[in-house]
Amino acid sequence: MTAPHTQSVVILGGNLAGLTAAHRLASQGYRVTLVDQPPSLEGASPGEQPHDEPEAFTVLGCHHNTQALLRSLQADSPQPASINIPLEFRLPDHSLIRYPRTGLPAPLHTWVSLLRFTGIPWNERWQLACWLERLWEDEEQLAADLEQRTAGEWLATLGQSTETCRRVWNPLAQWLTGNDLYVLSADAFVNSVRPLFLNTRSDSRISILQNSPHSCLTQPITRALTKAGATILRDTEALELRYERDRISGVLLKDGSLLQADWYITALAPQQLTPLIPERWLTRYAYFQQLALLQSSDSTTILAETEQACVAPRLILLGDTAFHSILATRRGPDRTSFSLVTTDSRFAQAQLSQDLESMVPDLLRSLGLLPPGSNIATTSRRTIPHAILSLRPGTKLHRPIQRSPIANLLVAGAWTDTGWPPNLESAIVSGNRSADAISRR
């Protein structure tokens, strides 16, 4: 077995997937070179946030890899305490209702919580609860064609009405995956909902970290890499993957230099990865051909601040506005920050700026988040191109696993096949799997 300190690894991409793989391998003694490729207009990896992300973020109890990474970084950078918050929905009468939590063990807590959730009409709750009971008792099985049907179509077969889908299931699907319920495959919907609602009670927790992913994850990982002696090349662009036979022999950089290593990991978005692949491999391997079949859309976040104290963080899902979720967090002793997320392409257009100045305060007031007489102090907008990977029926087959057909090439990223929708957990899982694939060899 070859000792790790004699093995070298080049990682393309300084996003969370690349950083996770680099952190794991550097801690095991591998000689790591991380190429922090500058982002392009099409370089935003789905599910991952840019380095200048300013706002707080949520971590679910079922995101075990994210939580493990945060704990491992606490020695180098103490993490802010997380706060558990409820999940709230706005009903058609503009009232807010929380999804209830119980102290019962699994799966009883799921069954009782569902029956107590008045956001869904009683008859629909009862039908769904009975179906879950039959599923747990193996009297019924999940349909075999979930990947060929949309989530909206499948929910209708379980007795869920169009109105319930609009006010509960669609905002939930958009919050978890970024996809509309009638575009999202039923398989992707089940896989995104199951860990949060159908596993253990601790998995259903929603925690908020007041600091950004950059300060909680990116910065401490970068410090750990520097301490471990890893090489970090910033704002360096890769132009081509050189090869000999069916192995990568080096990475040609824009400055003309050639990086060579025993192993290579690409943690790039599909739009960045495909131009680097040799034409011979693109035509020969379906693994690389299928990258072109992945579709994505933009995500826009409206950031607003007001000069008032935040009593408690709030997460509200909306089914009757262009924004599918609002996260309210504390930005100091007397300031509250609001993050409103939408996939509506109209909000990426500059001409909507004036409309937002009145639209955002009106929405916040209708939710009771902005007291009468209070004003928004600042408003900004950030659009991330290709941030949302389309999980329409059939997409599951095109998301690549970490092992590529090339012996010394691994592919990482939130958009790869991790069993999760493209999010922070998926990015970290892909980085861990890439590192494991190298260390086990």
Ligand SMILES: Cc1cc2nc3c(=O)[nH]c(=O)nc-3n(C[C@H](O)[C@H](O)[C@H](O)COP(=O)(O)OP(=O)(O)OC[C@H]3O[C@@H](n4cnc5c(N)ncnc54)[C@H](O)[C@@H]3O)c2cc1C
The other form holds:
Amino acid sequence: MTAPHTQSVVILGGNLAGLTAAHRLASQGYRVTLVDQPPSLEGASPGEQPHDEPEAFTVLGCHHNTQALLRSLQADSPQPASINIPLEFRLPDHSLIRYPRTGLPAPLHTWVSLLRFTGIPWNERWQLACWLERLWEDEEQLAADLEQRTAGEWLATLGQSTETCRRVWNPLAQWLTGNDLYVLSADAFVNSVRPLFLNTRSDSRISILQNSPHSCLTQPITRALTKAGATILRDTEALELRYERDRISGVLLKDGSLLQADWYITALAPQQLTPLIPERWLTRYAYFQQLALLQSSDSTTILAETEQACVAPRLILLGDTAFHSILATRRGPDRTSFSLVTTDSRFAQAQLSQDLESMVPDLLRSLGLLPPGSNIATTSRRTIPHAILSLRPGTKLHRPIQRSPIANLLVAGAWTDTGWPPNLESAIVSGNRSADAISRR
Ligand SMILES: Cc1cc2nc3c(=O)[nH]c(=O)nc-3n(C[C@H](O)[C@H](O)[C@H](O)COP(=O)(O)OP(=O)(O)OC[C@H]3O[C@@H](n4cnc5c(N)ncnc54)[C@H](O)[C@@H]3O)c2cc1C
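Could I see the form predicted in complex with the named molecule next, after the form predicted alone?
Full complex below, order starting with the chain above.
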């Protein structure tokens, strides 16, 4: 077997999944080439080159891989302090309520926090707490068919009313996965909620980093890669994976050049990967055929700014508007930035601009985020096509693992089968697993 320092790897896709794999392999002595097409004008995911100023992002306590990566980059590039914030929900009377945190050890903190959370009516809370206790005591098991039903249906069997689902569980599902509770599989719901609420107390922390993923992660990893001698081609596009028998023999780039390596990792979205796969493999391997079964939808973020200081960052989940979550963060000493996320396709259309100009300040005022008399200084909108992977029942089977049937091809990306909903943690886990699969061989 060739020693790592003489082995080469070509990685397609330069967002967090590709960068993580590149970083891990370059630090182990592999010769890495990273290919990334320029960001589209339409929309860039967090981590890609931002359109304007930096924006904050959330990292959960249970996102251990993201935190380990941030810590490992700390030496070269000091990270901004992260601020822990509570999760807030809006009640029917329009008041806001925080999900409580306790100082108790696990699993008591889960139980006590749930019982103290008045966002859910007492009888439903009690039913849920009793069910959790039976799970802990092994008197009950999670249903075996969670991947075959929606989260909404399953929560009803646990005594959760439609109103609680609308006020609490749907905004939570939307925030964690981008999916509606009545579309999302119960299995995906459990896997996104459990690490945050049912593990240790530190796993349930929600931290805001005041800088963007681009400046906290992308830039320092790029610097580390350059230092390690990796080649980064940021302005070109991969057009085709060339093959010989059952191995990849090279990647054809838009500029006409052919990149060749011992290993190949794709870290692209499924709809970007499929056109690169040879037809012969698409018809022959179920692994590649199932990519076509994954569905995604667009996500729109409205960014609004006001000329008023942000006392503390806030994260509010909403059940009764088209916006599922609002994140208020500091943008300089006397400016607050609000990002409102929606999957409602009407907000991606330009003609809504006028409505938005009144709708956003009204909503912020009703939440007490915008004092009377204050106005929004700027509003902008960003729609990211295919940003949300549909996690409907049955999808789990179609999310591919990192190892493909092609011996020298690994597949990474937040949407792959990592056990996480597609988020930064999932992208980083997939990058780590792809790199480990190569170094273990
Ligand atoms: C609005 C929004 C907010 C979010 N906020 C958070 C958050 O606060 N916390 C969190 O954990 N997660 C968040 N996420 C999720 C997270 O940002 C994504 O899951 C993550 O960025 C996905 O990274 P990736 O590397 O898997 O893939 P992608 O972002 O899909 O990257 C693919 C890369 O490949 C490149 N590419 C595509 N085709 C080619 C080609 N043919 N040749 C070369 N390069 C190509 C693309 O330009 C891109 O750089 C958010 C997502 C959105 C949309």
